[in-house]
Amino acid sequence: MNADTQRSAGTVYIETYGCQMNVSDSELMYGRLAECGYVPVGGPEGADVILVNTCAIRDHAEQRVIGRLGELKRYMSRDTVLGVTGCMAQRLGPALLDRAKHVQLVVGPDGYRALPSLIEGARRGERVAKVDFDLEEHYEDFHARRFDGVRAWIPVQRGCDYKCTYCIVPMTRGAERSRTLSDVERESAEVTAQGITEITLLGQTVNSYHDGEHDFADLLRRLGRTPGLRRLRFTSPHPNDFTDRVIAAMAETPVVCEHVHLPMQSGSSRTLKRMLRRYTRESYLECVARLRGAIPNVALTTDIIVGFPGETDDEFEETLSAVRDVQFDDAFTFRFSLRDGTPAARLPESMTVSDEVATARLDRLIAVVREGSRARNLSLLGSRHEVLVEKAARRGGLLQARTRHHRTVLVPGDASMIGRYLTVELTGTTGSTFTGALVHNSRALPLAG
C-alpha cells in the first residue's frame, strides 16, 4: 500500500462539461482518487477538492466554464482545491493560472495519473499546469467509479490523427493510440459481473481502432461474446472507417445496436474539403447506404455544422438535399466556432460567414431536422419494441427509457425498474422523442398522465 492509500484525504467533486469521453475521464478520475482515499460527494458545498472538467470543442463551452469558475468562489475555503482538467485545460494550459488566480491545477486528459501528488502540492500552495501529453497513457489499471448503473462508458482508443481543420480535438487529446483489445475485454467483463448490460465505446474516430493486431471488426466480434452483455454500441466512427469488415461484424453480432451516429459535418463536397473531412457527399452517401443494405432497419444520428468559412447559399442548400436524402432521424446542429490553433483560424477572413447569415441558416436546417424526424417517428407510433430503462424522467411518474435504435421513450413507472428490460407501445410523440405503454400478457397498459 502506498502513502496515498494510508489516509483519508478528504471530499471530492468533479463537475463535468462536453462528450461522453469527459464523463469517461471523470470517471476515471474519481476512481483515481477514491483508491486514494478521496470521498467523492454529489456537489461543491463543502468539498475539500472541486474540479472542473471541461470541453473546448466550441468557444462558447469555454466561456462557460470561465463563468463557472467564478461562480465556484462561493464554496471555496482557504484550503479548498481548484482544478480544471481537461481538453480546455490542455488548451489554455499555464495562461488558465493567470486567467484564474483562484485555480491551483491545470491538468489536461493525460495528466490523471498524478491528480493525488498534484493535489498534494496544491495543498501546500503550489500552483502548477500539467499539460504534457503521454502517446502510452490507456489509465489501463484505474478502476473508474462509474456515475451510471445501468450504462458503461468504455474509452478503447484517445487522440485523433484526421486533423479536421476546425476541430481543436488533436491540439487537446494528441495523437491517435488505441487500447490492446484484450484489456478492453477484460473492462468489458468486469463491467457485465456488476449486472451492467449495456456498453458504449469510445474514441474521437473510434471505428479506426487497430491495437497492431487487432481491427474494429475484431473488437465488435470479441466484445459480443462477453458473459452478461445485451447492447453495444460505439461513438463517434468516421465515414471513412466503416470497412466492409465493420460493417459485417455490426450486422453478424447480435448485441451490436442496430443505431450509428455518423458524423455529416456538411453535404456539401465544396464544402467538405475546405473542412479536411477527406470524404465527399457521394461516399458520405455511399456509406450510408452500404451500412442500410446490411442492416435495414439501422437508425443515424448525424453532426452537422453550418456557416464553414466559404460555405455559399449553393453549399449550404446541398446540406438541406444530403439530410433530405438520409432521412437522419436525428442531428445535433452548430453554427461553426472558430477555435484558435485550429487550421480554420488561417482561412482569409474574407470567407467568414456573417453571424445574421449562420444564424438564418441554422433555423432553416433544424427546421428540416424536425420536418424529417416528426415525419418518420409518426410512422413507428403503435410499434413494439424492446427498451432498457435507464432513469427516472423530468415528469413526475415516468421512467426514461431508451431502444435498441437510441430512441427515447418514456414509461410510467417507478425506480425499482431502472436497469429493467421492459417491451412498449410507442403510443405518442414529440417530434424527439416518444410515450410508451408497457406491454404486459399481450396487452399495453396505458400511460399513466
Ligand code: SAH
Contents of the next structure:
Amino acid sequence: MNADTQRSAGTVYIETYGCQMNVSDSELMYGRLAECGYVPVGGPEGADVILVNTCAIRDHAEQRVIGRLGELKRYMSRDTVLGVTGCMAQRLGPALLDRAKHVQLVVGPDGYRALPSLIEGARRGERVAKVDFDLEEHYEDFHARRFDGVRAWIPVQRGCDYKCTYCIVPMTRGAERSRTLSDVERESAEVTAQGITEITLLGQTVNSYHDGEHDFADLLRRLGRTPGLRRLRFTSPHPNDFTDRVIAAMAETPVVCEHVHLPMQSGSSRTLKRMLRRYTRESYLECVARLRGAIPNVALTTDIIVGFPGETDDEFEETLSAVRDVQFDDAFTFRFSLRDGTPAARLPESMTVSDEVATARLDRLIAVVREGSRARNLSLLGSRHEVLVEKAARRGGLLQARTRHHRTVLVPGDASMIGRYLTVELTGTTGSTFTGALVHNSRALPLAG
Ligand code: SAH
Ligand code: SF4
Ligand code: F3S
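Take the protein just shown as the form predicted on its own and give its structure as the form predicted in complex with S-adenosyl-L-homocysteine (SAH).
Below: every chain and molecule of the assembly, starting with the one above.
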C-alpha cells in the first residue's frame, strides 16, 4: 500500500532544534512516518503525534527544550503522543522519562527506524527510551520528506570519531560511519530530478568521508556530474581532513561553491591542544592558505569558542589576531558550555573561566568579527554575482538570495522567482547582509568572485 491509498494514521508535527543534521533527520522521520500513513502538519495544535528533535551541544540548547516541553502540554489531549528525539534524547535517555511525565518516547539518532512501532506502543500507553547506537544505520531506505524545494541537505556521514574535549556529539551520535558513494549519488539524482539545484552534503567532519573505497574527493567529483545540479556545498569539514586530493577536487569541480565553513574554535595552539582539536594555529593557517591558493577568493566562515577552561588573556588575544589574519566572512561565536561526561568536564575547577570574563571576551570577539565582515562587505559593493533565490525575506516585498560564496542578498521580486538564478549588483550592506539590484542581460559583465 502506498502513502496515497493508505488510511491516515493521524497527524504528526516535528519541531527541530540544533544543526542541519537534525533538520535532515527530521526530514527522514517525516518521510518514514508519512509512508506509515501519518500526515505531516505545520504546528503542534491538534497534532496526534508531536516529536521534539533536540540538540545537546550547549546547556542553553537543552534548557530551551525543557521549557518548550512544558509549553507543549497545552496543545496535548489525552491521546496525544509526545516524543523527544535527537541528541538530548540520546544523552539523557530514560532520565528524561522520569523528569517529564508527559513525554512517552525518548529516541536517539540511531533509533528512528523503530519510530512507527514505538508510536503505536505509546498510543497503547507504553513509555519507552530507545537509545542504543546502530553503527550500520544510515536510513538508506527512508524517503526524506523535504519542505524546501530549492535546496536539499544530504547526510553522507553520521557520528564523529574526533572527540574534541568540549564536545558532546561523539556521545550523542556515536562513532563515525559513511554512506556508500552510490547511495549518495542515487539520492542526489533523485533530488535534482525534482528540480532542486543546490545540495549541501552533511557530516560532523564531512571531508573525512570514506566509504571503504571512495574518499571525499571521489564523492565531490562524482556528484559534480549529477544532471541538473548547479551548486554543491558541504558542512562542516575538519581542517585535518583537507588533503590535497580533496582541495584539488573542490577546485576542479565547477559546481562546488567557493565557500568553506572551517571551524577554528581557537587561534591559540595551547588552547587547541587542550581542546584536542589535533591542529595548531600554524597548521590551521596553513590549511587556509592552501584553500586560498587553490580556490581564489574562497569565502571562509568559522566557529569559535571562548572561555574554554584554562584560556588565558594571551590565548584569547591569539584568537582575536587569528580572526584578523584570516579575515573570515563571518563567524559563529560561542561561550564554552560545560557538558557532563566530556573530557573537559574533568579538568580542575581552578581552570574554569568565569562567566564575566567569558562574556567580555565574547563581546570583544563579536566586535572584531563584525568589523572584519563589514569592511569586506563594503569592498564588495558594486560587484556582480549570480544568486539563487531561496525564499521570501522577512523584510516586506523582498526575496532572500545567496551567492556561491554564501553571502545573503536581498533582492526585489515576487514568489514566482524562488528557485531561479539571477545576476545582481550589490548595492548596499547592513554589515552582514547585502541588498542587490537585478542586472539585465544586455549589460552583462564578467561576474566577480
Ligand atoms: N563537527 C563540527 C561542529 C559541530 S558543533 C566541527 O567539528 O566543526 C558546532 C559548534 O558548536 C562547534 O564548532 C563549536 O564551536 C560549538 N560547540 C561545540 N561544543 C561546545 C561547547 N561545549 N560549548 C560551546 N560551544 C560548543
Ligand atoms: Fe564535536 Fe569535534 Fe566531532 Fe566536531 S569534530 S562533532 S567539535 S568532537
Ligand atoms: Fe546539536 Fe546534535 Fe547537531 S548536539 S549540534 S543536534 S549533532
